[in-house]
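Below sits a lone chain in structure tokens, taken as the form predicted on its own.
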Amino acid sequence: MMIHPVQIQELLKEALNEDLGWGDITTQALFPGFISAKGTIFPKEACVLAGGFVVKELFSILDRGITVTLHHEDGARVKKGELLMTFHGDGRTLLKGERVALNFLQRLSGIATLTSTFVKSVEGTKAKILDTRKTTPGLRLLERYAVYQGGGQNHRFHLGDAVLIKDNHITLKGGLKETLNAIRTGLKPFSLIEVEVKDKKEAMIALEGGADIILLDNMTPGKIKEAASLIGNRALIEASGGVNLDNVRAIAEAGVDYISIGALTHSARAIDMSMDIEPVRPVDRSIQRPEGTNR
């Protein structure tokens, strides 16, 4: 999944505005000029990388005289203390962008690494790790670029996105077997259908009624199995609600082809990083010693 920096820039600017509000009264009273500064990030943990690109956009956006050396791509495993990104430029814009490039750095670098501990978790089995639409309000699209970056799969973007028949439709239309009845009016020829289900008995209901994908939601990983025994091949199986790093690898041991996990997105925990900016003091060259001089 790759993002193009158009895609971003308004995002990025309202987090800016938001963060900024009247200015920064306190770097334009302590700075009313330029002064030229470097700017250091660091993890303070052990982390998978992601949101190194949104950042470098944030201070094009801020200052274009704002140079930004990324050490490491995005999807990159750091260690604690490992240099980042290095910056070059006006301090007073490392001041203003410091808060808002390191919470975005922050959150989508905790997406990643809890997305590729989960990934690891399932190593060896068919099971893809899937993100959900448990997001930010607004972070979407970085939040499952974050993932991506952790090696998991994204699931449908939006409602527009595909099918996907949930316990709600089911009530609001009367039962299982007139939902999927229904569900084929107005639908394009070949569109896939996914049916939530919460037992073996409505997956058998969802497969004999066309569905492509199965969704096993809440299901204990015994039931998962009992249930992909039945459903065979005859469609994908992905397994849904109550999944976490202690019971994930049992699930995907079941047989399921897809695991989706909203903690992904919802639940993960920022990455500590820091940001430290010092002065950068010109060279006075009047006092540089003439080559080939020994004092």
Given for the second form:
Protein chains: 6
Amino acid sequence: MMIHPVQIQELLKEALNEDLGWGDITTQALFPGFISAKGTIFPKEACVLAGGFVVKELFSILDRGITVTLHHEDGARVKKGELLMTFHGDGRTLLKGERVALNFLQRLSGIATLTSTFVKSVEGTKAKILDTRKTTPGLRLLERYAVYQGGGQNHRFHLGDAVLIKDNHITLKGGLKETLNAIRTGLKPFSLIEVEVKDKKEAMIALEGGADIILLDNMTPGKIKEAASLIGNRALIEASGGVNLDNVRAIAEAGVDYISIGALTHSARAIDMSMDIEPVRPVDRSIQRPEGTNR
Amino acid sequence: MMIHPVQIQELLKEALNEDLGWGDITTQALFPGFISAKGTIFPKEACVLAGGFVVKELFSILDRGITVTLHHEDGARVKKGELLMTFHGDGRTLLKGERVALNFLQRLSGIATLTSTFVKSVEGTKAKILDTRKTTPGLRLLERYAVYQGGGQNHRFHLGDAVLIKDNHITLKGGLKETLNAIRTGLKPFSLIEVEVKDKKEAMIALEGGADIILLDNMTPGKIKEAASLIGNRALIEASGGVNLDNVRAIAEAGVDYISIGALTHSARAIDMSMDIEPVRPVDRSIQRPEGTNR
Amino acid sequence: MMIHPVQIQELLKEALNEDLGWGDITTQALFPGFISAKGTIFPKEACVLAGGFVVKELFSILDRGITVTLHHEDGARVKKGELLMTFHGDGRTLLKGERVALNFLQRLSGIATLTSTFVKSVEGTKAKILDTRKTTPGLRLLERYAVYQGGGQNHRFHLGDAVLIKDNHITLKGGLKETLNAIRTGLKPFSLIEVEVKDKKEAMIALEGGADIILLDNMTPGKIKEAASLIGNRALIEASGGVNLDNVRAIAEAGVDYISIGALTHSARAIDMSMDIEPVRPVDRSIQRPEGTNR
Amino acid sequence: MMIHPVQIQELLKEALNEDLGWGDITTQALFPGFISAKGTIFPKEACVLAGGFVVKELFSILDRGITVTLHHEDGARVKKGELLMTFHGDGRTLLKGERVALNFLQRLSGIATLTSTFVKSVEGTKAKILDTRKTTPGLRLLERYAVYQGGGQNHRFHLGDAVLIKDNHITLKGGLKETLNAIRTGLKPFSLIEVEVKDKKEAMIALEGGADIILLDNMTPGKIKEAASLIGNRALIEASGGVNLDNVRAIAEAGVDYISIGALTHSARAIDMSMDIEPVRPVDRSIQRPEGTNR
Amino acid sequence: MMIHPVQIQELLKEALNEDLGWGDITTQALFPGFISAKGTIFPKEACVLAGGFVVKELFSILDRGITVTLHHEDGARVKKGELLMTFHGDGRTLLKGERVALNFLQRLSGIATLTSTFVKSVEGTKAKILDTRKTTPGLRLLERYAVYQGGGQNHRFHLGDAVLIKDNHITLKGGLKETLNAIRTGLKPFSLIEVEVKDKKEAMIALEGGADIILLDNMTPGKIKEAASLIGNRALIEASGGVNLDNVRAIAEAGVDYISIGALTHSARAIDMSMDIEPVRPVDRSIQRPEGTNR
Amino acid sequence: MMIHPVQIQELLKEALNEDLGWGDITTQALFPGFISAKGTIFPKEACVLAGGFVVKELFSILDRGITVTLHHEDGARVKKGELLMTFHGDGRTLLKGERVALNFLQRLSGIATLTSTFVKSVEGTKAKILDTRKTTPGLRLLERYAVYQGGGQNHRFHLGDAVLIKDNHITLKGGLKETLNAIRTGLKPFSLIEVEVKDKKEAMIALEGGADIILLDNMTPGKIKEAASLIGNRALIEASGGVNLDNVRAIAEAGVDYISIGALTHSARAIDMSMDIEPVRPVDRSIQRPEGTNR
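What does the same protein look like in the form predicted in complex with a further copy of the same chain, given that the last one was the form predicted on its own?
After this comes the whole thing, all chains and molecules, with the earlier chain placed first.
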């Protein structure tokens, strides 16, 4: 997926207003006028970058006089200390946007990096890593973009995007079979039906009831393998619940098509990043003579 | 701090719209009409609760017919599996609000719980745990509320709230002394001045330059202790940078007044929580006979 | 699809503010205080109803003292003059909300009715009637809800919802084959690919290039039939462009799965409806005696 | 009337976000980088143009690098296939804005064209064509602009803009005379009073009651003529209700000053338009040799 | 004019959020739970009340448990110390809303009171007191409501509401005659034309040029009288510029129809008002016995 | 304090929309196309300027083709008639922005000027002039900026910014001592406590109860002096209530640290200012010959 700046401008303005408050009083006290400066952002640890275009748009909202150069595209794997972005312009603007820029960049890169680690762990299997609806309120679009940049895929975006029958639906309806019967009569044609089950018995009921995707919830790799071989090619298989870096490969090798992981968006650790700002002295042309000239 | 519902209503409406999308098609297909239901939320691990009032307001926005009972106040330490909230009303509304409610509750309780762990680690010392401006864009008010419920205190809310001279200011201004001289002439009276320093030498310059609070950045407990004893009572001392559960007590014992920790808000792991929804059958009065009647 | 009131409240408030302007000066001049009134809405022509819940929410925003009774559900086929809704409460509020309520109701019922006419025209064939992205800016959710209530189905909601290769993509890319090759390498797995073609030759290229759905654009029923029999079951077939009530059945019988029609939302005629408001006199109990009592 | 871009920017951003959704996945998959392109818009039927400045502002919001040339002013009568606008810039942006641009342009031109047809029908009479408050919620400003561009005039914009006594006011107040008495004491001086009547008898009561404008509602041309000659020059006369292209001239010739028509805005058919996008190949300068060089 | 609550709810929420900030920390520290309280608002000086319904809506937004009683209608002349409103409910809510409520009430009553003083000063003449577009950004609707409650009338609400030719138009167009010629060809029929002039000579040109209303700008009562008698009944006459309580009667007696005064909204002094909050002790029913009962 | 344009853009857009309404019909009728113009703003009375950057941002929102030159910085003391700003560009845009620009500039300069007069009145004493929370709803940030530019200082921005115990808190809590005891246990460490008292007796209780700042409310200079000498250096002293230009120096000389004045923001008279707009004739180069050329 790819986000157009117009889709995040309101969010960026809100974030800036949240951090500017009554104005940046430190910068105001120190720098009464324009101060030519250069800023650089680099990570303090290796990571997968996500959010570069967000930072670019952020500074464009603050001050069109700031030039931003992105040295890596989103989705790139960068090393500790590698130069990510360079800024030129009024140092006071850089100081005002620094924290908000890093807040976006660290969080999104954190999500992309964690996703990428999971994706690597299942390399060679058919399993794809998916996100969930467990995103930060207000940031779903950006967080899913970060998952995508980390090599993951996006599950349904919201409740209208796909049918997913979960335990609460089944309890309220009075049983899995009843639920599947009801959904097939209530639903429009050509909709895929995904059903969450907690063991292979339920999986079989779901399969017979017409499920297109079966979500094995909170099952061990062993149980998943059993269920998966019973299901075979008759439905797509997704595993979810309690997935971590220790067990994700085993789950993938158990034969699932998808593994969805809430932690990608609700518990990713932010990547540590810094922005350095330094003055750019105007060039003193009187001393820029070629070596060896005699004057 | 305490948040009034009117301060978060817009955020909650946005979060609901983000998750409702084109409508909850699963619920619509299954339940054509009102279905009387009871919902319960409980944590799958021990935690410090934060966000109960958010969930209450959220369901009140969705449907005034839902009654919400909070069994614990925000800030309470609750055990795994303990009942946190009970809901009664239309099961379809509970299904629609479930994910957004949990997204808020899991995140805020995660922050409160992590904060509380840090607060416990420094118990008995004079050090207070502070948050930073490293919050999720758009959620600063709620995340700082969670830090407060976890026993932490709130650092400056935004750039207008207090003066804090950081390395980038000093570099741009051309040195610590120059910066301190400039700030004292540029600032209104009665403002406190906080200065970030990276060693005891700078700390002494800051002290002589009139700093009221000295922020020791990224220093070891040993270095902090040296700096702290040099500073003594002449300024408040804050430590920051690289603080974790392994070193926080040592830092506290090194004699600082405050320890500020970005991870509280940018890297807290969400608490795992569930919402169970079950039907509430209307009472069958034909079998409700008084004791002692002849059956 | 089903829309929750929280999803349209902002829209309703904007619509009310747009029409209230500097206040309803006619009503203010005539009625200084509360006037007990009853309102009724009925159509001046037979139609399929859509938007009842919108009107209910609208009056709830204006004045919680208004009671609204919906006599028909959205999607119902109603006759000319049949009672649709009854309102009780302050007549001044009914006068203030009347026009906005009707503006929503007439437009949405117009869309539902037109959709329903197309749906009826293809009854007995396998063809489903679809909407398009040719909706009124700001009203897509409601207009698609109206299509759904009229018996139609919803095509992709927005540019992120599905892949659809149109003539402009092909021209920019330099040919249909090139485009299909590029899309297959650029796209994530499990995405369906829909391709717009203008004759059977292109349809065959699309089919060989891996299209899952082939959109026959602006072709006659005869040409559609030829293309459809060539395609067979190897892809889903959608027809679009120049569809009207005169040719829709022929198109359906030509063997397509879907017929998408922009006119459903961009050119539906509003259903003529009226709201009557009359005073409700307080009951004079002194004259309400049973017949024949002697006083 | 004339609309300044600042008045529609929010609406345009909402419309773009509504259509962009999770990003234009087709364009993203096909074109990884900038692709130089030219776009052209032309109508598939003759029409009166309205909304050119809207399209220009729309693309300026998406991408300041797009140049837009309007070949006709709003209000111009254009032929089928005539070139309306030309765009140059990134083809990906043209693809992203195409549908929203056309949605505005087709609707507004539809309204202007329908208005213009009515205006032509009454040419030579004194009657002016007016719009009503029966506009699409959220689009009143733009739709009335389209009516104006089609040669119509604007009736009151909202409930605060003028006094108009309608049947519901009269019923609630208990009679036409009572209403007129009440309005004259309740109203500030210098306000014009318009009264809706359903026959010549009511028209006379309205006239005696001091109405400045008399709105003849749902009357035949014959009845209108009778009423109009009774009223003479003592009040302005407006006709409304059931007006269509078949009867509008007869109504105009019956001697009214204004004819107001809800269908202008609630039932105008969208004008069919297309946007063509083609690549602009960079000039190959190696073959651009001056005439007469030796080949 | 009369404002519906839905027209000011966004403004009230913004005002509350502006004042609540990070929560009312004083109230939170003092009152951990509900405290039953009574609040009263009274003016510290005689005034004309405006804004009662604003305060009522404000507390309804904060807490539906607060009951608000308005003892006077907007527009009432009240004495110093007279009871204006009574509130019952949670004392903590009263403390949170107090300042915002008074900020609205003091400002609007200040405008109504100043307007009323001007209106009284011209009593017995035909002159009406008008407001101008010199209102506080964002508050025009409420400020004009206050002018209306003070007995004034409302001039055009905005630039689209009426034609008013001012000195800058004339200068840009190259002369008064040229301007009047241009406006008559550019304007739609039935629009009134108001022209600002600075002496009687210009007034005559305006009159001959077809002005319906002539605005005598910054002229002395003597000059106004001369101009007014030259104009006679051929146009409405408005005076503006430099109007104050010392000269307003003389201007009115010079024979003008309207006097417009920017100071009504841009320089009205706020009325001093207070809100008193006191606890309401729960009634101890054990001691509420009728006198003389036997214990 | 210093405000970044991003913090006021929404407010400016709202203000423009409020004044543009249905478009500037006068300007539209007079000037069909671009008209090159120069605008100038100057005050009709001496004042302290505030709001220049607001006007600059306002015109940049309307039309990027307008160039704005500010001849004085905010905070400058300017004379009657002195040139404040010059504008070049489309005269139609200048006409559209004129009123909103002046509405901001006149109000903010009014506040800055009144503040400056108070500041001058206490020159030579230690007293600082403070604003209050008695600001115009929605404009607090800008109004406090104006106070700052007038030489005043800013009191707490909102209820979350500092603790201030007022009479209503004390009444609700049941006494000053009880309140101070409660606040000290309820409050986080390092918070300053300000207490409002109405005589020296209460001042002493507040002092003993641990107040850091004592607010002497509505006391005469004589009473203030007595209280101030009793308090001495043990707390900061603020005076408020009934402060005006006649008594402010006496209050300052009574020995207070701060004087807070609601009138600065709720009752400042707007500064009278004008914007002149004149055409800029294109230079006729044919007559621009160097002096002394022979024709």
